[in-house]
Every structure is written in structure tokens, then in C-alpha cells.
Amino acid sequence: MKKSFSKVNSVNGELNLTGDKSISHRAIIFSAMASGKSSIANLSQGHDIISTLVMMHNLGAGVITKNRSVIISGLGYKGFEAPSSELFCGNSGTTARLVSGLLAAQNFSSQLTGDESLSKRPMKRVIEPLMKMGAQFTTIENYTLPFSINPAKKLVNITYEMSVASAQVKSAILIAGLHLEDEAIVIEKDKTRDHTELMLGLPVKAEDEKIISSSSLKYYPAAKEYFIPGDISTSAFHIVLTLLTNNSEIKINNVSLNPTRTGFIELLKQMGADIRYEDVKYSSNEPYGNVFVKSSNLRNVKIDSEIITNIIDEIPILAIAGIFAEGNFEIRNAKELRVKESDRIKSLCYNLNLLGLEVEEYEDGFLISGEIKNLKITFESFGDHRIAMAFSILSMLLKNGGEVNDFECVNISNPKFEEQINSIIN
């Protein structure tokens, strides 16, 4: 489906976003692992979250939607049931990788599959550490989906130093470790999202390296009530549109302010953005609060490699901000973009070239310079929700608007994207 967008004159109002996708995945899985009933308020409504909910149901957990909350009847320690068929992850890499850690510890074999896009994404990074813990995997030669998981009779403890910065892989190991009497230990040099360790209350030692451990003796999930803060990655699109539109101001209520997720805001502040936080609270050790944003004149700055893992999902919309900021926009050390829902380096460079900008593509990033020469363009989403949303925002900033092909892929993370945008634009 091709979607057209017109130029926006101003942005004003308030937003209440549905729950953060990363936190939502974990709340569902931890609730299904617990004994008893858990309630989850403000759960993300994206298709990726539906994939995780359906999978927990197919493994025996009770799932009931009630008054905008989800009630999950958990199965307790190793209480999951063998599925009657293969388990479909849809487009969700988080589902595939986190659930691999859970299934590696159960008493039955299982098979994970995904859609065409997910079936191209790398899974060796999660398979290898789980095999070191004793699980067996049957997979195709390039270690992608589909694959079968044959759990170990008894998992063994592991000390695993992360070779790739990945919160999903880290979480899979820690979830498997929740089935050990001894500890599973993960060592990471590059800090990644810490939702798993925060929500489970896992011990963390942070020095030059970050060391996280999990075991069944103290940290196995208990039934509880969760409130999921608004999705900070979703808010990036609304924030950039506001910053780049004259005479604009918005307030985003109760959005996640986890420091491992707000790197793009800190970068935008360095670029001159007027953004501030107020009324910070906590839920399941996760900080959240209100974000205020005003129109700002931006200038591009050097982006340090240390921040890349923190901003990796927001790079598409940051590139849009970079087009309108003073100076050239350059991203390096971001090769992980090549293995997202699309090859995001290639996807971004393709669409940016359509504008007549000068674009240099590198193996690990890109450089944007020059000025927009071509107007009223049809951009390609490449079936990637973040590419689709980024170039819809760009279309709203162009004099003659623009179009995005296959825009429906935004439903993967945010089915209410258009509704949210329409509520704040003039």
C-alpha cells in the first residue's frame, strides 16, 4: 500500500504512546514463566508483541485481554507445554532470540519459524552460547530460521563474553540461566539495553566491563503487575518532526526514560534540540516520565562510536534530522544496521539518493551532504517499519510532501502511528 503525506505547518499537543516494545516482550515472557496471574497495563500493540503473546499461549500460558490490560496465567518453573506445531515468530527478532533461551531449558523439543524478513536475520549469535549451555540446535547452514531446539537434560552454567553487542542475545542467556542452580554469567564491554536485568532485579557489577548473572535460586520471575511505559523509540519520530517544524511544541506523557534507550535524545540535545524531562517515576525498576519538545535549529555533530548501540534503532530518523541540520551528517561503526528488518544502510542511502543529496555509503555507515534537489518523491519502505516511519516524517517536511510504498509495515511496531501523527499536526 502506497501512502501519501502532505507538508505539515505546525505540531502541537500531547501524546500518550502505547507501551515500549522491548519492555512489553519481556513482561509477557516473564509473566508466562511465573506461577500465578500477572497483569500488564499499556502493552505495546505492534504485531511483534502479538507474535510473543500467541507463542506464550501456544506453549500453554493463559492469555486474556481485559480493559486495555492483558492478564497472563503463568506456568511456573519448567511448566511450559510442548506445542502442537511449529512456533511462528513473525517479523520479531526479539521473540525468536529471547524465546530460544526459554525453550533451551524446557523438557520438550520445539521448532521456531519466522516470516521472510526474519528468516534472513542472523541467529548464530544466540545459538552458540545456548549450545555451550548444553542445548542442541538443528539449523540450516547459515544459522537462520527455521531451526529446531532440543533442550539439554540439564543445562550447565556458563561465563560468556559477548562478541556482538546484543541485548537480545544477552537476555536469551540470562533467561536460560534462570533454570540453573549455579549462575549464568554474561560479560559485555559495550553497554546494551538493560531491561532484562532491571525487570528481574539481576545482580550487576559495572567496572570496565559489565557483568550480569542469573540463576533459579533467587531471580526466577514472580507473578506481578506491570505498567509498560510509552515506547521511547516510537517517540523519536514525533520528536524529530516537532524539532524540524516551525512554531511547534509537544508533550509526550509517561514515556520510557531508560538511559540505555535515550541516547538519541542526548545526541539531539548535542545538536541543539530543546528537549527536557519532567515527573520521572519507576515501574519494575524502569524509569519513565514526561518529555517536552520544542522547535529547534539543529547542527550536526560528530557521533562517537560508544553511543551507536544505544541509538541503533533511531538512526533512520536521526538521519532525517541530519538532512535539515547545519553541516554534514555521518554515521560510522554501525554495521549492525545491515542485519535489521532490512539492510538499513542500503535502504537509507537508496531513499536519500532519490532526494538528490550527496550520499556516500560505507560498509558500516554513510555520509549525507548537499541540499535536497528533488521534491514529491515516492520512497521505498523495503518492508521495514522504521524506514517507513522515517521517510513519512521526511515527506511531512517537504514542500510538496511525499509518498511511501508498502507503508503498512509500520504495524510491526506501531499500528497507531498515523493516528498519533494526525492528533498533533496542523
Ligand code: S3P
The other form holds:
Amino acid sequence: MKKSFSKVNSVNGELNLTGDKSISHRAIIFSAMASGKSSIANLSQGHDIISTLVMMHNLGAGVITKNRSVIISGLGYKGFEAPSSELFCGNSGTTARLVSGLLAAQNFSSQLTGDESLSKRPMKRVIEPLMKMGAQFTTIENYTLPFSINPAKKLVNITYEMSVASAQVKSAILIAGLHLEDEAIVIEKDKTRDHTELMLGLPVKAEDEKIISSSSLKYYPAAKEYFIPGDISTSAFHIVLTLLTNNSEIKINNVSLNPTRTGFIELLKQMGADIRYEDVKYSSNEPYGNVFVKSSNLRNVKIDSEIITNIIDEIPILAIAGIFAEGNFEIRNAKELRVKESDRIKSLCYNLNLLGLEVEEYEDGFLISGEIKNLKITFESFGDHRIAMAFSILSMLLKNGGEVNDFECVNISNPKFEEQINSIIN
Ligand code: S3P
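For comparison with the form predicted on its own, please write out the form predicted together with ligand S3P.
The next block holds the full complex; its first chain is the one shown before.
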């Protein structure tokens, strides 16, 4: 479905966002692994989350949803039941990779499948360490979905130095590790989002490298009451729209402020953005609070390679901020963008070229310079929710507005996107 967006002059108001996608996936999986009833309030409404919910249901967990809340009757982490058919992960890489760690430890076989985009994404990164732990996978040649996971004779301990900076891979190993009498140890050089270790309360040693361990001996799979803070990655779109429109000011309530996710806010602040936090609280060890944003003049700054992992999901919308900031916008060391829901370097460069900007594409990033020359453009979403939302925000900043093709993919992370934007437009 093609969607048109008109120029927005200013935004104003208050937002309550649906729950963070990464935290929601984990709350569902950890609740299904626990014994008894867990409640999860303010769950993400994204279709990716439905993939995880349906999967836990197909593995025997009880799932009752009511508006933004869900009650999960967990089976205890050894009580999962063999699924009666293949387990479909939809578009969700987080579902596929986290659940691989869980299924590797079960005494039944299962088959994971995904949609067209997910079936192209790399899975060797998660299969390889799990196989080192003794997991049994039957895969096709290039290790992509679909694949089968068969019962392991015995899972064994592992000390794994991460070869790609991936929270999903780290989480899969740690979740498999919860089934060991010995331990799974993950060593991270580039620190990725830490929801798994925080929410499970896993032992962490952090010096230059971060060392996280998991074991059945220190794991008490108790049912919990979760509150999922608002999705910080979703907030990036509202924040950038506010910064770039005149006389604008918004407050976003109860949004996740996990430091492994706030990199884009720190970067925007370095660029001159007026953003501040207030009233920081904690839920399941996860910090959250209210975020205040005001219109600001931005200038581009050098983006350090160390921050890339932290801002990886926000790069599409940061690039839009970069177009309107003084100076040129350049991202390097971000090759991981090529294996997200679309090849985001290609998707971004394609759309930026439509604007008549000067765009130089690199294997690990891109450089944007020059001025917008073309107005009234139809952008391509490439079926990628973050590309669709980024270019809808850009359309709202153009004199003649703009259009985005296949806009329905925003439902992957935020079906409420348009409703939220409409509620703050003046
Ligand atoms: C996620 C981790 C990141 C991120 C994705 C969600 C998670 O992926 O891009 O949107 O919830 O663990 P990688 O861990 O593959 O980098």
C-alpha cells in the first residue's frame, strides 16, 4: 500500500509508546520458560512480537492477550512440548535467533521457517556456536532458514568469543546455557544491547571486554510481572521529527533508557539536539523514564565506530536527521546494516539518490552531501519497517510532502505509528 504524507509544520504533545520490541520478545520467552503465570504489561504491538507469542503458544505455553497486556502460563524451562507443525518466525530475526538457543536444548525436533526477507538473513552466526555446544541442526547449504533443530545428545559448556557484534547471537548462547549444569560463557568486545543478561540477572564481568555467563545452577525460572517500557527505537522517529520542525516540543512518557540503546540520543545531543530525560525508574532491571525534546538546529559530527552497535537500528532515521544538519553525514563501520530486514545501506542510498542528493555508497556505510533537488518523490520501503518510517518522516519535512510504497511493513514494529504521529501534528 502506497501512503502519502504532507509537510508537517510543527509537532506538540505527549506520547505513550507501546513496549520496546527487544524487551517484549525476551519477556515473552522468559515467561514461557518460567513456571506459573507471568503478566506482561505494555507489550509491543508489532507483528514480530506476535511471531514470538504464537511460537511460545505452539510450544505449549498458555497465552492470553488483552489489549496491551498478556498473561503467559509458563511450563518451566524443561516443560516445552513438541510442536505439531513448523514454527514460523515471520519477519523476525530476534525470534529466530533467540528461539534457536531455546530449541537447541529440547528433547524434541522442530523446524524454523521465516518470510522471504528473514529466509535470506544469516543464521550461521547463531548455528555455529550452538553446534559447538552440541546442538544438532539440519540446515541447507548457506545456513539460512528454514532449518531443523534436533535433540542434542547432551549440551556442553562453551566459552565463546563473539565474532559478530550481535545481541541476538549472544542471547541464543546464554539461553541455551541456562540448560547446562556447567556454564556458557560469552565474551563480547563490542558491547551489544544487554536486555537478556539484565532481565535474567546473569553474572557479568565488564572490563575492556564483557564476560557474561549462564548456567542452570543459578537460574530460578520464576513467573514475574513485567512492565515493558516504551520502545526507544520507535521514539527515534518522533524525536527526529520534533527536532527538525519549528516551534515543536514533545514529551515521551516511560520510554526505555537502557544505555545500550540510547546511543542515538547521545549522538543527536552531540549534533546540538535539545533532548533531556527525567524521572528514571527501573522494571526488571531495565531503566526507563520520560524524554523531553524541542526543535533544534543540528550539525553533523564524526560518528565513532564504537557507537555503531548501539545505534544500529536508528541509522535510517539518523541519516534523515543528517540531511537537514549542517555539513555532510557519514556512516562507516556499519556493514551489519546489509543484513537487516533489507540491505539498509542499499535501501537508504536508493531513496537518498531519488532526492538528488550526492550519495557515495561504501561496503560498510555511506556519505551524503549536497542539497535536495527533487521534490514530491515516491520512496521505496523495500518491505523494511525502519526504512518506511524513516522516509515517511522525511516526507513530512519536504515542502511538497512525499509518498512511501509498501508502507504496511511498519506493522512489523509499530502498527500505531500513524496514530502516534497524527496525535502530535499541529
Ligand atoms: C536485537 C538485536 C539487534 C537489532 C535487532 C533487535 C535484539 O540485532 O538490530 O533489531 O532484540 O536482540 P543483532 O543482535 O543481530 O545485531
